[in-house]
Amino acid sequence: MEKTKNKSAFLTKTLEIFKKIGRGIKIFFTKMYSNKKSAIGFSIILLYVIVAIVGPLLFPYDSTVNTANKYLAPSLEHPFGTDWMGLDVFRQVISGTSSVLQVAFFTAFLSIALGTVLGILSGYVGGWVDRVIMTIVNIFLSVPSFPVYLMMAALFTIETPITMALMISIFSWAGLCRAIRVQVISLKESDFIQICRVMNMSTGHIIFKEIMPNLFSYIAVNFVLILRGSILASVGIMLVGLASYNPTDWGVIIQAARMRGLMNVNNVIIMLYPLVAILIFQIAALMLSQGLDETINPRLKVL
């Protein structure tokens, strides 16, 4: 009989959790899709996101050369024709989107983290531990990241995605970081703050009950814009030699292309599709970021 109570105790648990997850997600999309500009930019990034997942399923790359069918045309069979090594360009760029996003949202996961548990950190405590963190953000923000990585490339080089994220999450986090605080700062001697102090509420309800709900918005359109800017970073870390070399990767084919000589249009044609890859997620990314700020900013709901 215990038993039979325990099972069906488990079970509405279970229940009840999954509705809750199914409610999340409903309001999710709901909010997703009320803006025009939120909707289109997110329904990119999810196609580019079941492009990485199930494209290199439909589409495995070979690694074959075949020089005797190099620079074909673009075909059923070669949707964007074939490189100098007769390798099919489409599933080159097919098979590179999986590593390029793993960096991005790697990236992004990374400095959300790091920028906006020191920015609460920062603004919150005040005092030394605020003198400490905004000396190593000034650092941060004042060392150009470019000639750090073309020094960096000289003694090694990176192997693996996640190791990409964390070298681009060093240059990405500090921006952030130095905003939340800023925030923190004001709100912590807003009015319903010091009502909170003044009730004994703990410090934990006060950052996550009060302070985080009303930076929702901004981190979650500043993981956008930094999943944005980690592609280009990707792609330039690639290009400069910093990380092992992967044929597929969208930065090694514009390179390669761009080495074989732009004076034969065929590479310039290569160097084409994942630069428009590139630019396409970018103007998805803007179009998200721009139309997550409308939907979920509370100032501007209020203005």
Second form
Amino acid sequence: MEKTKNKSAFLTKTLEIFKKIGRGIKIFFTKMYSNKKSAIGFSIILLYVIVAIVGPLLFPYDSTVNTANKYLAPSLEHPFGTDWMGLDVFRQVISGTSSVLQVAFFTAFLSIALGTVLGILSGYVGGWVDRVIMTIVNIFLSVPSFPVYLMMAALFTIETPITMALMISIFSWAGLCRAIRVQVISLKESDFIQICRVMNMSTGHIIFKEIMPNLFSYIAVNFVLILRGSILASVGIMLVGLASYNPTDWGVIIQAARMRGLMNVNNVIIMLYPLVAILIFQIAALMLSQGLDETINPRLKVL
Amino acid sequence: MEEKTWNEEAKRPSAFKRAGRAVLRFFKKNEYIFSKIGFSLLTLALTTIFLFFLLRQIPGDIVDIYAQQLQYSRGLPYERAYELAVQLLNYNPNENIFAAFFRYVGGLLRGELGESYLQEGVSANLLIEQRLPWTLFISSVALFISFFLGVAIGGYVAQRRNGIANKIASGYIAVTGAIPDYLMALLMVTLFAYQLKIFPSQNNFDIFTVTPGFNIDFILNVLYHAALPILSSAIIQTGYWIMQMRGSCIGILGSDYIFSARARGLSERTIRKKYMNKNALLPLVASFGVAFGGLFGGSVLLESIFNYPGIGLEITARITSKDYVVVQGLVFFSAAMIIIVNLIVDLIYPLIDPRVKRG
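Okay, that is the form predicted on its own; can I get the form predicted together with the partner chain now?
Let us now look at the entire complex, which starts with that chain.
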């Protein structure tokens, strides 16, 4: 008897949690769609994610070389035509979407985690902790990132999206960390945090319940920006011909077409598909970040 | 008698102490400068350590390969050749980590950034000497063009925020902000060099038709080859500077002294030129300096897409041919230049804007 009661209590509790999450998601979507920019940007990025997940199931990539149908014109069977080995370009681009997005999302999660934790630590604790973290941040901001990426890509074998993401996030957390630190320092001096301190609230409560919600908009915007930056970095590394672990990654497709010779119009057309895909993603991410900035940044609203 | 001297000493501290205090006062007075210099030195030192550990990841047998190469080319016994190889590469896989680190730092202090083990007589120093002028030429011209265009357009647009010019500028900023410079370069090189064949697709000048030197043919040829790289990076960067200048100007336009200038009936043009631009430019000068520091590394992708023989192309080429010691030297050089230029900007900035030092 008691067990079932416990069970039902447990059930109602979980239901409540789900309702809370549902409400959160609903608020998230209404906020997202209240601004035109963020609505468009978010929809496009969602489309990319769906293509990355569902696309390879519907249009599996087939890597059997068939030189008989090389450079076919676009048709129903091959919407983007075929390349110099007779491979379908449409399927390549779709298969590359998941590869590119995996790197982007892993990088964004990793660098947001690192940047936020260290930024809050540095800003809130201050003193020598702050000085040490800021010195490390300064190094990563002053060493040119791209040559070091190339060096690392050449020295370590990069074969999975996760290792690629790890490598890119080594440099992309530093700017975020510095920005978060500045925010935390200005928040720390604000009245409501001072009151919390006077009321003897625990540090954990102040950080997670008072400071974090204020940083949320900032982190969300930066998440999108790092998404952008990591795609640029990973495609750039592959464009040089390094770390081409996945033959269908956009950067690898572009590089392969470039190596085949851009005098040939067919290669230029093959190169343009992933290029346009990258550009649309970039524009969408930029719109989403600007829209997010406008909707959830309370300071911009006042102005 | 003894007491008196003791008293005197208490009144007038010894020369040593006085000197110490004077030095302390000197440091306190120039605290800003010294803290900036100290911080830059620390960053440089830590950067060196970072690059050193990256260099340690190089497979150990490169010294062996290089030693064998020296053995053949110079006719030395193997032990002697190995010693020479270690000395030239600044790197010995058999040493413990501290000895290796001191050797590395010693090499950097002597100004030897790293010798190539694949090509005889090629070092990072030589490559910097040969390639840096070309890298600096295209990137600084692009930076100057985009900076001045951006400042002019940004200031103009900020005063007419409801006009059509601002809408066009916003669109331009959005588009150029979304397109990365290397994809722009790729598009330009495909269209103008490979398809239309108006511009050349590689090299800095035509070796067969012109002779390097101060003659009109050579200069025109160099400009002809540099046009596409400069254009493609200037197009992208201009958007950034317009955005920065517009934001800075909008902040300035809300301040009281602009209102009073308007109240006195000054024309918008005078306000822009004599009142707004001066203050709005201050933060931009700092970012301009930082951007200039970044030029010394060359933009790797841009140069490799245009096959323009700058430092960036050299870095890519050397990485693909696994000439890591030289690459490390080039990366160290560009990091050091970024740190030094940032330091100079930090030191000069208070002279331009005295508010910084006090704040």
